[in-house]
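To begin, one chain is listed below as structure tokens, in the form predicted alone.
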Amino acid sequence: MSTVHQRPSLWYAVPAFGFFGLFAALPMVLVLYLSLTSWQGLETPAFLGLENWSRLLTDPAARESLGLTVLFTALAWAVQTPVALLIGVWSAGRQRNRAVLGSVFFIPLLLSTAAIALLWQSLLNPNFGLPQAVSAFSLPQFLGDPRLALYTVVFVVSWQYIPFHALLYQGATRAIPTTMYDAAIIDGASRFSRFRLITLPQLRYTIVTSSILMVVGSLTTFDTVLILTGGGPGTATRIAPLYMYDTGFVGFEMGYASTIAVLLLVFGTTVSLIMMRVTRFREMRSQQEGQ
């Protein structure tokens, strides 16, 4: 057997396992333990058993926040996926104008989440923002109307993360063998047919990867909502991560907040595993020529 195909020693993975254990596994174990306790942040946690979990099942505020989280995640995925896919495929071209416009479009990737949230909060402010500047058009209060607030947050989050996912699609599109397009052109395939029959199938694993990142990212989105709306108006945008924050750091119920955190972890992991199972992501094979 050639040494080229021999796997490296497991010792190479020790730093990665150590990093994962220290910064991922250990905090998860501690949060799981805190979910079984009553703790206000200073005193010693008091063990409660499953009392927090029983409370979670009968908490109407928790059910409402989880419902908003599912709606927020679905909307974010439905908006970001087609837009990022089209921009990524378009910007994969080698033309100079596409490179220039693509560089401009990716600017949101350079901005912090707090800066983006403050920027859009100022732009949408009804007193001195865009609605005031074009008051003749009587624009609605995007952040003050309970019917529009969640959709506005989805728009801002999508504006921030679409460039990242477009970058994934751009790289994956450039990795598609050009011989496939050459053969399709010889066969007389139109541009749309080449996109539908070659580009989309070749990008299926990238779509799955991007979708999982979107779902996990949506389930952990917190700072954008906190700065933009604080969960309001009322509870119109109080998604589960924000409810967890309010419970833990405003109500000082760290034990119950840990229960919500564990629920989000289980929900996100379950959704990701289902997506991988349904899409047969684990059976992924290289799409490169000669491999």
Contents of the next structure:
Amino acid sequence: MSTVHQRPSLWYAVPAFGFFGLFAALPMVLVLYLSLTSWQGLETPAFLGLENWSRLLTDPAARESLGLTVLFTALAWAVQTPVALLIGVWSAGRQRNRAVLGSVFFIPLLLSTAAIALLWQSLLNPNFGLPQAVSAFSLPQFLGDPRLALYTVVFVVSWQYIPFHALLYQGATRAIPTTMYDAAIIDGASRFSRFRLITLPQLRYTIVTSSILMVVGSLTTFDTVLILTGGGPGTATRIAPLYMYDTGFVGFEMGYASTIAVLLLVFGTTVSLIMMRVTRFREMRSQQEGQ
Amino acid sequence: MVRRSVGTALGAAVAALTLAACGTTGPAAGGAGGVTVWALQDPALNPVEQESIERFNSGTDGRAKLETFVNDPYKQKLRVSLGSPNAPDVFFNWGGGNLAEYVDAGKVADLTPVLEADPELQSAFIPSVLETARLDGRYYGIPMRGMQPVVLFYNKKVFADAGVQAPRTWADLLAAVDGLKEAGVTPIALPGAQAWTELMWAEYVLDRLAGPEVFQTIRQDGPAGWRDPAVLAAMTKLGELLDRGAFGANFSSLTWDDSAASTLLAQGRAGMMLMGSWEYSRQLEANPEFVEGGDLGWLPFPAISGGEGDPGNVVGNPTNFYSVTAGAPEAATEFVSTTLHDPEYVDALIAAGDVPTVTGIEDKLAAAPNADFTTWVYGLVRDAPNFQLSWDQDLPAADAEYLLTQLQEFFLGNLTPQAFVDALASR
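Having seen the form predicted alone, can you show the form predicted together with the partner chain?
Shown next: the complete complex, the earlier chain at its head.
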């Protein structure tokens, strides 16, 4: 028996640490170095010191893009969480129609991000897409209007990721012991009370997991926005990752782009750490039987 | 995205380190004398380029290979690859300030000796066009396709139906806009999701109002030049056009790359479009019946009464060049010095609706299928007192990106003409 409880040798961790070091830690260090340089991508980076950082503090475009990122993240979370929760709980039922509809809801999960972005871009094209087909209603320009574009992006991102989070909730809901519900039914609890008093509390760790995934995912969203709007119209959807990309790979100011990257890295890590702390993610305990 | 960008940066950093460590290894692409040629994706011209490469391959043992990319990503890919050991051997470019950055970094081979050794090659191209790739007295590129002035395309049928005249002056243009609006047509197709199409309007209006000197000052002496009163006047004039509804309601969602704007013009849902002469090849490829039926019309940009600029001036791209990267195999130089003025290649370009920058081809153009358009373009450029390279190609990349963003904000109505000037001048 004692061999079962023995820790596995640390050598087993070498591949994981090796990959992490090479593809995560080392690039971060390099980006940190690049953030202190001026580099146009052609010649050797020239050391600048903290110049990029003082520029970042006074750059209104950076402030705007960071604000958009926060707004985007908050909206994406606020839209996705309730919808995914409801779909997940609903589809956890064993009824046949729920299984069929559930599979339909999960279809966006099978599509690649680029395909989804291109699909919605064509669909929302005012000259050739849906607005043209139903021109009698004179739909607004979802992607061309600077006041609407960000909300459109939130919608498309939500459409893409809600199925994934719904799947998390579906699995977690099915893991709730039916005995709890049986007891509640005997006590005369209504359907709503059972959802509020049993399902929701039992799902709280899943909510935390899903929220962290959403927030970190939204903070680093890039491909959907690049394809859908390119950050436009104007700068209406130029969230921080896109601003970093524009600076680095369109303006070719790799040094300053690295500075924005470091800021995003610090920001993203801080937010996830705070969420972990606030939600006591580490102290998670199961309340299920037998454990 | 953080992780992916970090990965890209790592790639670039590792590439830079490798390059530094190996000294001057130069491009390693192709191997064994193979030549990689990078060009822009273009359904009409890529087959011509491909055939030219195949002719080159059958004549020598150098095996060249064509790779093509879409406009915006190409600029990024080229930049990143030239900073790494995976550079192409021959690359497409616009000459001017755009090429200068690569030349300054020592990435481009000097073609002056090749041109000097071959007088026939040097005299094969219109001198003023060859000049665009001449930096500090040395030549760094050979013209690889036609001249691309920006011209005003219009749909003749739409104009006739609406009873409006083709615009020769700014006043005509305003009248045409009003007439087309009344007829229920978007007066001007503007693919405003891509800011470079908006830039064409700014370039021409400023040039017609004040001549090319204002922008030349900005380019040479920096952003303070945007404070020239002519810039404010030009943006105010553009603002009036915008307020008149000249570009319709949907321009900020419209793109050129996916042919959406070209389709609007061909289908008669828009009356005009200001675009590079490459639009002709695109229409010929995508909507042949529109061109062959004689409905596609073209005009120089309208004159502005009281403007100081010569109405004969053009803006756009004098041409595109093939440049050779430093350290590329010998076959790369041979490729650019033998295939680009080859009569078969020139004829094929003409057949595709392009107007090569090769000298003495007036008769060829007149005898070729698209003579109406090509001889007109050839004459327009030949007689132009000044040919201004597109601003976004003539400015350093970071300045160009900033300019395009501000311009898009202006067209969206988020910046007044004065705010636009202030934003650019204070950069």
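Positions refer to the first chain, counted from 1. Nothing here was measured: the structure is a model prediction, and the numbers come from that model. Rigid core: the largest C-alpha set superposing within 1.5 Å between the two forms.
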Cα shift between these two forms at residue 12, which is computed once both forms share a superposed rigid core (Å)
2.7
